[in-house]
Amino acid sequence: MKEVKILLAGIGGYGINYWKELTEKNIPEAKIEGVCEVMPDVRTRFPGLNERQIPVYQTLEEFYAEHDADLAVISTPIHLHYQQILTCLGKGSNVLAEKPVCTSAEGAQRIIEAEAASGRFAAVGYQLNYQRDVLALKKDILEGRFGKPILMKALHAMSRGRSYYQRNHWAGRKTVNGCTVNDSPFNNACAHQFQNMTFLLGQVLDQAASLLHTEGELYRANNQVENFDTAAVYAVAEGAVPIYYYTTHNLKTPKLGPIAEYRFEKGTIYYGKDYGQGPVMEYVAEMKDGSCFSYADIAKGERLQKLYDAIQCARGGDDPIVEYPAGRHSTMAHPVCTVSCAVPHLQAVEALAKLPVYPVRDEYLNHVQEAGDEFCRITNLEEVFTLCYQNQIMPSQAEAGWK
């Protein structure tokens, strides 16, 4: 078994997650190569640096002048993401980048230049594009099980107070330092929703839909916010497919959702439905000829799924990558949530980027202290997300009164 030689970029904000998974179990073929990190305290936060003698460095650069690595996990900051997957294709090594993969549909399709260049993989963590019940789900929808689709919704939020804005320089920002972030609930906590539809409605089990067309309405509720922090986005898919999605970081309970509901030709999928004894949060397709199915028994796989395909795929990727009931399955030679299935999402994020950001308005905010943290939350938004969600309108067709 070919030892995986891991370079982790980034360990303090999500790359923590990667950084605990490869020290916490026990995963023979994978060994930390070095870390790139430029907190000043890194070593004193992470002791296990010391008594790995894992190797420290400021710069990707310093790293690969003493090293090589078969696979490099980037957990930096949005506006990094472009220039350090390009230096680690450059340097040989296969990358899981951390969504969003960089910050334009222009960029992603150099990276995909570069990838094909360098005869490595870039893949992007989109975690729900792992998960075996979502590929199980999609690869009943590419064999025609539900027919063509026609209208996929989805609804996921999370309460943020000040401590996340404030947690790094970039976050809720349009920009840092001349850069594009585009940081916002859609783009980066929220975001993995939106893009899984696109991913769901793709043509083959490693690409997403293109976009034709997306619009909305975006609010802004927390003064601390350069960005929006509250979203309703409409998008037409290839197929003229509609999208609709909810999500906002202003709500009064610590989170809402995720609830989906993809409508086709000879059934709905759900997500999150509520059948009388709360929500069920698995997929279960209804039917049209009445029968139901659920997507429950299917193990999801690791929580970091995607890193384990990363490393099966650095390996040389010989067993199967997706796996189905019954003896089904996909061998690819790269993770499946390719830098492909991220432009879609991308290229509605820069499409959001171009429309007014409206202030909700004073009578509608409340501001709360809670937990030692500083919360701003509109008043009457979960009721307004959830009917908007019911009947695919926007805010102010539910006289939401916002703006």
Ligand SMILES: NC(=O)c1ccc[n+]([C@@H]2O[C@H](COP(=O)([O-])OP(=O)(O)OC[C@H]3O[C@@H](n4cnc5c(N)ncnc54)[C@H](O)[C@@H]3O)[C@@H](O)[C@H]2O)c1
Second form
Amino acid sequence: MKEVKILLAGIGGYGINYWKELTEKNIPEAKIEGVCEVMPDVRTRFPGLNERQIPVYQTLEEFYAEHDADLAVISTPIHLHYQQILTCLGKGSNVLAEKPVCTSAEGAQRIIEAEAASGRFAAVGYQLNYQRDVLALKKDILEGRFGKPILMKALHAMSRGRSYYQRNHWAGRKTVNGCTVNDSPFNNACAHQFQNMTFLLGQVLDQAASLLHTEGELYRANNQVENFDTAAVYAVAEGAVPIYYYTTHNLKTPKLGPIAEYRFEKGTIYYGKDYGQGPVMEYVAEMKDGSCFSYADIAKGERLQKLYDAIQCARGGDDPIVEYPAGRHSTMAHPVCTVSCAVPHLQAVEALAKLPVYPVRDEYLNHVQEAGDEFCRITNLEEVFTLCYQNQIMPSQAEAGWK
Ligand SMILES: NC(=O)c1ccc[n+]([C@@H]2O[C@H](COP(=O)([O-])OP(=O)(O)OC[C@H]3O[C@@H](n4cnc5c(N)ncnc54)[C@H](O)[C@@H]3O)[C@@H](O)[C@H]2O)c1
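Structure of the form predicted together with this ligand (previous: the form predicted alone):
Full complex below, order starting with the chain above.
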């Protein structure tokens, strides 16, 4: 079995997850060939670098001057992805890039062209797409089990305060040093539920549905944030399917959701529905013929299944078959979340970037110091978002009073 040589770019933030998976689980068919990281104290923070004699480089070019890699895993700041992906593909590496793949749909298209030119894949780290229960659900949708899609909606919110925004120089920013970032809960921490809806509506397993239209209401509660931190989004996917999505970092509770409801001709799929004993964090289908079934018994796969799939695909010739999902095979030689799967979400990010951001009126804000952090909370957020989600409406229609 060919050992896959891996370059890890960015290990100090989310990238630590890839570092831990590869060093703590000792995946026999993978080896960290090198790390690209600019943190000055990286060898102190990661003693395993010395223990395993893993070289660290400040730039990708310095790494490639001395090594090659079968797979580059990119977990650097959003605005660096585009150039770094092109560099890695150009040097003959396959790529697993964290989401968002880059900052524009046009850039994503150029990455797709670079993949074709290099003969290597670029995959994107939207982890839900790799989950075997999600893939089983998508297979069922594609095979017509639910009929045509009618409406998709989701709500996912996570509380984030000062420490989150101060962890780097780009969190909550629209631009950094002239580069577009468009960081927001919609593009970053709570990106997954929206992207997953476009993924589930895609006409084939490794494509997402394109969006015909995106609009929404965007708000800024926390004045440390340049972009918005609360959003209600309405999009229309191909086939005229409406998509509603609600997300924020300004809630009282640590998190709300994720909850989702996908309505189809023959039934509705719920995630996070409460049947009386708390939310069921599984996909459950309630069919119009009265039957009901759940995807709970499908093993979801590894937490970082995206890494395992990328390793397996990067191994190439030996065994290009990835199991999607248990019992069903795809002969795809690339991981399921292609760059194309990231494009509709990127298009929505770009469409939202053109909309006005309304500061939330002071009377609806509560500034709280808690656990050594500072939070800015919208006092009626939970009530407004619940009403919006239930009725597919915008906060202004729910008389939120925020503007
Ligand atoms: N899939 C998920 O659930 C998930 C969760 C969190 C973050 N992310 C994504 O991961 C990416 C990184 O986010 P983050 O919050 O970890 O960012 P961060 O800024 O906190 O950390 C990025 C890391 O990259 C390093 N870095 C910066 N410039 C570099 C360069 N030129 N070369 C190499 N390394 C460099 C930094 O030193 C830091 O260690 C983003 O795309 C983000 O959206 C994904």
